[in-house]
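Let's start with one chain on its own, the form predicted on its own, as structure tokens.
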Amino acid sequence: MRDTFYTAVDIGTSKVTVLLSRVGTEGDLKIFGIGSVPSEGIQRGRVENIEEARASVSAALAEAQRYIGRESVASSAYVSVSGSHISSVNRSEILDNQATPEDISSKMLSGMLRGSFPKIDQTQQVLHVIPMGYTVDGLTGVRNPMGLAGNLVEMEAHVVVGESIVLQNTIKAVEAKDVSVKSLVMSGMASAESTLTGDEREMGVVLLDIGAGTTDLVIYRQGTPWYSAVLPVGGYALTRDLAAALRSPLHVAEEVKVKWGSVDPESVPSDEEIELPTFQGQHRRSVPRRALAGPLHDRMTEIMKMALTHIRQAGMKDWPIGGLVLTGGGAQMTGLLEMAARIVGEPVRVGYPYGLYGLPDQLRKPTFSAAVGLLLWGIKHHDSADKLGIPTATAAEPKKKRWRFRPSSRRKVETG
């Protein structure tokens, strides 16, 4: 049996990350290449400059390939997509098997899966169709009806749809230098793969993946996605607000936000002051650290309230028992856990990538949740997805397997 290679390409507003890995003959997963570079030509999930976007992807890929010294491994990639053009709907499909009763087959279930596609125009494309559960002759809660005898089968599916042009431009940005796209994956779905526990998915949980340009929202119920959407705002909005308040360039505001920023003003000592970085020959100046927290708090509160509005519009009456999981680079903001807990009144935690034994330290951060999740998604759906990420497998999502990780013997992975 030959090794199977997996490539993850996480395309965001602030950075592009490429992970190269393989599953060996013994089932062990090995990450042997990591590349992460600043993103150019991409804003809020949309490719705005194809040449700049291609250059960013190529640079991240080249950095990852330096770990192995050759370029032939990354032939097919799982690629993240985000943006407010993404929406979702839950659909039902019924199979009446009474005329020619026979055991429920994979062909029947695949037909139901395709039949659940919503009616969309040419400007949209289906990104994911994920079975949520089945009812067989009145028996509800069936996860996988394959092989069962049944006359009437009903399937509930979660369907994610995106704008065709945006998805195709993302594919064009990646498909260079002999790299093809195996599947596009909604960024929030990928992050869920690496951050949510099996119990959280079963109990129900809300995931917020706060990126630089967008915030992905995914709600899980009874083990599968039930609602998904993307908010057109992320961590860069906080940076812009802070830059306006400080009358400083964006790069200075970003540095200040990362070093001293907090979204919880009350937790910042009232007498603490910081010295702002200088730019363009300006004199050094000091400001109260609490003054920084005001605009950051206001914008993050807006993001949280936007998410709550989506959750209410989705029809969720009671908050799921699993609470709220925050991930993505924005989840690392000081004071966010406390602020989010006050707003939602439910348990809140930060989601870190897991599911791979021996995951390198540099990837054990919320900002890499989607990249690591893409690898886990690829392993789960290796033989069951087309380029647009549409699963052809009909079983409900299985419980997560914790993959073994063996450090590369060719080159040591740097940590930081």
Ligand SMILES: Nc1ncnc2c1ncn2[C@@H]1O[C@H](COP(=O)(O)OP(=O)(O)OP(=O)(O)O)[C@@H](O)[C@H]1O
The other form holds:
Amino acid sequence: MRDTFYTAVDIGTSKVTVLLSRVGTEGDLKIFGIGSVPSEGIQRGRVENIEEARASVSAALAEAQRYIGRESVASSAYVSVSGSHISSVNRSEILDNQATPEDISSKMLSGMLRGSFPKIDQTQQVLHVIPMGYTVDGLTGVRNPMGLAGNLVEMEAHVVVGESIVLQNTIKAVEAKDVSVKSLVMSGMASAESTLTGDEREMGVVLLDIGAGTTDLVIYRQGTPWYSAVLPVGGYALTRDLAAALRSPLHVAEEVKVKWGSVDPESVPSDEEIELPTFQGQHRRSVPRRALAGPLHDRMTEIMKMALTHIRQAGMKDWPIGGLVLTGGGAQMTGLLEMAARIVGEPVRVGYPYGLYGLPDQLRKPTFSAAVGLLLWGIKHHDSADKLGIPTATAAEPKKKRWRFRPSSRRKVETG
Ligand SMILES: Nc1ncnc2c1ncn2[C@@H]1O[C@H](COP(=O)(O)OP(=O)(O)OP(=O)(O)O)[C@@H](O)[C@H]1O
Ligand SMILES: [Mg+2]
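Same protein, different form: I have the form predicted on its own, so give me the form predicted together with the ligand.
The complete assembly is shown below, putting the previous chain first.
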């Protein structure tokens, strides 16, 4: 078996990350090129300025290629997409197999998946169709009905939809001489791939990827995604609020937020003073560290409440046993775990891209969950034609048939 190359392009509001990788003959993933540059032309997860966005992607790609000292290894890429235009719906599809009884085949399952596409207008496109489970002649909870005999097959699928224009602009920002888009992946779905454990997925878990301009929400239940949405707000809003409170430029507020900020005012000693970095020739100023926490706490509370509103509207009655996993750069906010635990209860943890052999240390940060997740997504869904033969629509090539296999946990993981 030959090595296979995988490229991830994570287009974030604050940075674009390109990862070049190869799956070796042992099934191990080796990342050999990393490029991450501040992004331009992206607002709240959407491409707003195509030339700037393109320049950011090509700068990140060039950096990743420099890493290995050669060009043109990128080929086709798994590309993240985010933004509040993304929504999800769960659909069920029934196959009546009684007329010509035969074992359930991949062709039948493919037909069901295609049948489960929701009716959407031209402004929208299906991004993912993920089978959640099957009922075969009354037997519920069947994960893979291939080869079973059955008269009546019912499938539940999680369908993620996005705005066509935004998806097309994302593709435009990436496609270039030596890169094409293999598949668009909802950013939060990619982060879930790299951060959630198998147990969490089974028990049910809420994942929040708090980025700079967006917060992606993905809920897993019984092993598969059950709800996905994107909030148009992230860590940048905290920086903006802090800048207003301090009457300082954004870059100063960003530095202060990361170094001394907290969203948990009570855990900040009341007598601690910090000296603000100087800007525009101003005199040195000190402020009580606790004073920084007020606006940060308020904005983060608002983000958490928005997420809870979505979760409630999704129809989730009981909080899942797997709890809450926070990832994305915003998950590194001091005091966030304590604050979140007070709102939703334990368990709450920070999700790091985990478990891959040889994952470089510099990628073991919540800010890279989506980028690493894109590679894992690619590996999982790549050579699915021979496996199960389930097609998933991609925004990149909506008319072409594409084959995927159901999520499994075959990737090599470290133990301990
Ligand atoms: N230590 C830290 N404490 C608080 N916030 C942090 C810290 N490190 C990074 N952040 C915040 O994380 C955000 C960037 O996160 P991330 O890199 O996940 O965003 P992105 O993927 O570029 O954006 P998005 O996913 O919203 O499009 C910024 O708002 C930054 O201020
Ligand atoms: Mg992101």
